[in-house]
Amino acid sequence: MPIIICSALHYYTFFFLFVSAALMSIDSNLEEAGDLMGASRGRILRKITFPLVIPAILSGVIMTFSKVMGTFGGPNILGLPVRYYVVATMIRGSMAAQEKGDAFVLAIVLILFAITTISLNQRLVGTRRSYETIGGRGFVARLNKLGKMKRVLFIAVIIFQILVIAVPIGLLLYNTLMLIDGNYSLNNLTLQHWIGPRNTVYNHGEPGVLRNPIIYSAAWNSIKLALWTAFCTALLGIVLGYAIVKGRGTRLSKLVEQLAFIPYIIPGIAFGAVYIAMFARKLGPIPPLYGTFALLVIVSVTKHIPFSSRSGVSAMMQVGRELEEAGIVAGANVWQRFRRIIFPLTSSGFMSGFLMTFITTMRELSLIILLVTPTTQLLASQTMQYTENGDGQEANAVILILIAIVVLGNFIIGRFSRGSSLQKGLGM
């Protein structure tokens, strides 16, 4: 139950992301019309609003689902302590004891559960009858028929905030300043897990994490990674939305977008499995790459292609045909009228796309736990070595000094974005 309840709370933003864009985009007009008919509230649900948001619905669902069945971390966490397994768990297990062929076995079921339910998708939504609403009216008009609930409303959400982001910060910040875990009393707080020196009765020797020199060099290597993907993913999201965009309606295309999709439905772990096993060894030209910096950018650029592309095809819809035919009328080339036009007005779709994957590259573990080393370890994956190793008040350092970082990278990367949001970086 733990780990089912962490795993709602963590994806249960996926959801809202996918179902507020589909019922802002909804047109008011239809609610009033059934509401004065004389249906009720929950018939107008069940007839007009639920009908309509089915396909986000399910969107999220599977976004969820993908995502749940490759997550490493809680359930390792939460699982192992009283022997419960899940197949993530089980891959790195096997690839611990050096029985690989039986981690390949799992990724490979993995990979075919996401495959059924993308399947399962197609056939429940793609044989629906399609609904499309034209209408000035839509999420604000229906907000503001709430009348005295919108503040109940508004205070039942910064509750459910405050407990399921300030307490567990909370929660995690005084536990660090423990010295014996466990002992809540004021006596026993102390700055040993931050700044303290090396000492053999706690953490295994090794000083707080603010005088650790590890902690900064995993810093440095998450935030090098999440740099490095964040701007090749969002810059082939401009260049695969582009493809999309201008081929619309043709077969290539079509292709071509179902293609980028792909690696998201692949589960992290799996993923990470699946490049162990073509580049632990020479790859023709290609020398064996485990243990390097270059594959952990590779495996990250190319699983969050789909939020890339996503981003770009949502940036390219804006771009009129008519501005491109004005530049090759003018006789610039290709790459002219790329840096000149295309990339200018869809400065904002890149922005978003670097932002969604700074971010998600920042705190992704399950992609990354079977590629580290030593020497390339990130911060994410330090939280989990500390975890396992007992030293549960750094693991929560760590996690805390992640979170200042993801925070303070979305502050400067939005102030240079204008505006830019996760739910535009997903292409909403």
Given for the second form:
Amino acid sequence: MPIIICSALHYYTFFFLFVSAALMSIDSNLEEAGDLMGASRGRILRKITFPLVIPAILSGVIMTFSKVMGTFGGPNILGLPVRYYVVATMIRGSMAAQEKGDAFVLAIVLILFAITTISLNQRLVGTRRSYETIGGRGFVARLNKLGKMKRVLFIAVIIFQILVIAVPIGLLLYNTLMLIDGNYSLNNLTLQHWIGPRNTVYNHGEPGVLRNPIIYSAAWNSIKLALWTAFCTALLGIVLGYAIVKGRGTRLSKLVEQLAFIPYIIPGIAFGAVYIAMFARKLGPIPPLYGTFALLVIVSVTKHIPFSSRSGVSAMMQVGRELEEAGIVAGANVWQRFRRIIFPLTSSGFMSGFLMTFITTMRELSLIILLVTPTTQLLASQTMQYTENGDGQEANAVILILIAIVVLGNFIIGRFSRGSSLQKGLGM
Amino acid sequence: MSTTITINNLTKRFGKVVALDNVNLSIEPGTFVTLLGPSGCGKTTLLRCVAGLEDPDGGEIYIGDQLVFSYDKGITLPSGKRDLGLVFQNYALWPHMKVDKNITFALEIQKLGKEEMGKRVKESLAEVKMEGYEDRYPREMSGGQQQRIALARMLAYRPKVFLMDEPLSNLDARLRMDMRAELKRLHHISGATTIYVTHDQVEALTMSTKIAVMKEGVLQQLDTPDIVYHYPANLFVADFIGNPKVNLLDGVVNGKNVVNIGPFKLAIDNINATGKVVVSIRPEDITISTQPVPGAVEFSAYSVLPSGADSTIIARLGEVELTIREMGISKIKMDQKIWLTFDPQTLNLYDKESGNLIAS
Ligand SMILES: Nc1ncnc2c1ncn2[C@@H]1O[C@H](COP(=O)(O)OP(=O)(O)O)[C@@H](O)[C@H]1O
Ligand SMILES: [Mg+2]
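Structure of the form predicted in complex with the partner chain, given the form predicted alone:
Now the full complex is given, and it begins with the chain already shown.
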């Protein structure tokens, strides 16, 4: 049960972005047309707005389902102690027990499962019901007045946000300050787990997280990985978006677009298993990459291609084709056009792709859990290490560090690029 | 400086749609040729083929003596090497560059010196009367101003050929009139061979040395505005050109120099016409009288529509309805009896079957 709640809370943001993007792309004119015909607000909502976002809602449900199937972190932390297994945690179990065959089979099961849900999505939502809501010309997004409902709704949302964000973080923080887990008395409060020296009684003899060199190297690894991945992914996204949009309508472009989507349907942990299978040995000219930092970057970039290509496509769609053609007529070659026209005009798309990838890479666990080695330990995998050793407070402390880095990163990048948002990053 | 453009058997398909069907067009140096036709007839496609932005599925294009495209020989000269400038319908100014950068972009690619570039920016801005706007971003200017900058951008690198795709269609009526005059002036000064796309027949008539009328990818007529207006090659052209619209009457040639139009007979001076024909009469070629005149046909005024400088009168006789243009504000009342006189010399006769003009 906690696993379910936890997953729901985690993915509701994802779902929210999905649907809100769809809502935002509805031309207010469509609703106003209903307004003019004297339809009531409820009727408009039911007859016009809803049908238009139904594809998005359905997609959201199915995609969330597929994502949760491959989720590793939550079920691992919450399920392991009570021997509640999901496929993803079983893969890791088999891998750890050196039963690679079992792990691969499970991975394939996950992949097949994901493929089924995706095709279900396409079947249900289909092309017939996916409306092109952006007309290009005279597009008006109007803020609908919620009337007196507004206040109530607003407060409800705030309470919900507090419940799902502030409370868990508060609890987490409190937990890290307890010397012994579960003892709520005041004299149990300590900073031992944060800055405590080496002490054989607690934490298997490791120092507090802020004194532990392993944590610093893990944090550095995490940041390095997130930055590298974000940069490569965002760049690749723009290039892919360019290729896809330029070739719009051709079969090749469609193929590229669909291929770019494949990593999305493969659950992270299965993805990791595939990469182990591929790169454990020397592969042609490629040296064995298992255990290297490069492999982590490669796998993270690949995993994010679906998002980055989508955000690349949407950024590129906003650049009118004449803008590039004006460059062609002026005699500029592909490189000059890309550098001086396309890239400057899509840089906000680049930044939001960067941000999006940075954040998800920082907290990604399912994907890299099978691939990290002691030298490439990351913050996310470190939390798991702690959890598995029963050092809950340290794990939570690391999670807080992780959250702090993500929030800080978000803030810094936000300062640099006004106007780029996560929604843009999702490419919707 | 200016050059010819020759288009031979040019064909372009988009899937099943034939956007250009065997188009032949030859344009003399320094002329202003307008591609005219309803929306979707292939004007933009033809222009883009000349510009090198579209790969045709057949035919060849010469600019001057240079073969820039040949399907059979597999030749496609890149757009940037064709020495032409293109003004887009929506201007296509680069939004992240200031006016001067927009203008110097092409010059930088041609590796012009700094001084020369500065000189060109000044000159071209002066030519479009936009001095002092170097530091504006496109979004900081009105539509008309952006249009002028788009022109300046083209003028600055002095191409041999100007291509313009409905450059005035996004401007309001007033501004459009002004810009027509400016454009005509610019062409007069530069003398560059110009291909100009529009769906506005008035624009075509006012601006062009020659008009190329198109329909569904097929070139219908290429002539001076005078000829296109007074001797449209077929019924489509006759119907498309002129405002108010030309009168088209079904009739049968009856004996010598007379056409039977049902309720009345019309004298013609075309000895080649026989059988079923369509007679075209321009609204301004009909003379109205409020008194009976010898040889005139009696109609009744169905509706009278004055519009300042002239008035449009709709007249009826049985099934036949005619549009007549009269100078000034008309004094004719609705349902008043009027007598119409037709000048045989101003009538055109078309073959009912083929729709083609029957030469007299
Ligand atoms: N990129 C394209 N893809 C598919 N069809 C096109 C494309 N461009 C033009 N067409 C089709 O070719 C025909 C001619 O279009 P166009 O040259 O733009 O007409 P015009 O400029 O005269 O309005 C139209 O039927 C149009 O739908
Ligand atoms: Mg057009």
